[in-house]
Amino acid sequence: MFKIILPALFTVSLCFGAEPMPMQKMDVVQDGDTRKSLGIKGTMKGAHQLSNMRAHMTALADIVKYMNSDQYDEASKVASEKLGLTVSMNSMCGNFGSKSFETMGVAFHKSADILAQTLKTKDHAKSMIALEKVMNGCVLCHSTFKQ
């Protein structure tokens, strides 16, 4: 399985057709990083929002271990219920006072609606393009901003 995931890992491609790109190395070190800053380092709303994306990479790898044992119902439901666009979800990436980031925010949680309905149809290939689509988001948002 993660021989199909892994590959997904070195592209990006936005969730509305645009061309995959290549994914932008992220340095730990500050030195020379170029991304986007929201502003919220060493805070509580910094806290938090670590918070959320630690519980969006659980709720992917939650994902993959059921797809991994066929259970696409549970997949479908961790997607939808963990990072779908929910009333908080959306309400949260508009709170940081960065439209681009609040764009990607929303296009990501759309993804990831798109991957628990196509989850649903427990078709493997398809629910792995759906999959590397939300991925993609991550890798993308983290390689444009850092708190």
Ligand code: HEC
Given for the second form:
Amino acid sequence: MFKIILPALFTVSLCFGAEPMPMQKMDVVQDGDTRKSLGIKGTMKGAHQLSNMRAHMTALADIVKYMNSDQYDEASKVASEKLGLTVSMNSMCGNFGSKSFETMGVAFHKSADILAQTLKTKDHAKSMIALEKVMNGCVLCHSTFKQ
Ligand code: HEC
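Structure of the form predicted in complex with the named molecule (previous: the form predicted alone):
Next comes the full complex, and the chain you just saw is listed first.
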């Protein structure tokens, strides 16, 4: 009897024993903060950057609000003026001492200019795809950099 049960228990415990390993590895990746620091936390520059970020959030909400009420020209104006690659946005992105941050920021602002152009066509489906690309730009940078 034991000759059957013991190996069976051993096999079962091996299976369950093997299970938590990948889970633990995932937890480590989720909890460990691998983002690169810009070294601006708690500085005036940092405060300015965060306020700029909150304005980005407002712009996204306004774009969706205008799209939902068929005001595509207004949505386009917000995308271009608040998120597009204006002279000031361009110089701000290059002001953090990181070339890859700048590249990511500029690509993000360019995607907002494409969104602004797409919104002008009043094509909801195409505008949603362009908006998705813009939002992916927010996500990519946030997962790469911190203050
Ligand atoms: C090129 C990089 C980059 C892009 C693109 C970017 N962000 Fe950020 N954002 C940051 C960094 C860095 C922080 C600081 C995060 C930290 O230190 O934890 C931040 C913080 C924020 C915060 C927190 C503000 C606060 O007061 O604490 C919000 C909200 C935010 N971003 C919204 C957005 C939105 C919405 C977009 C896209 C429309 C966006 N960001 C695009 C880099 C970026």
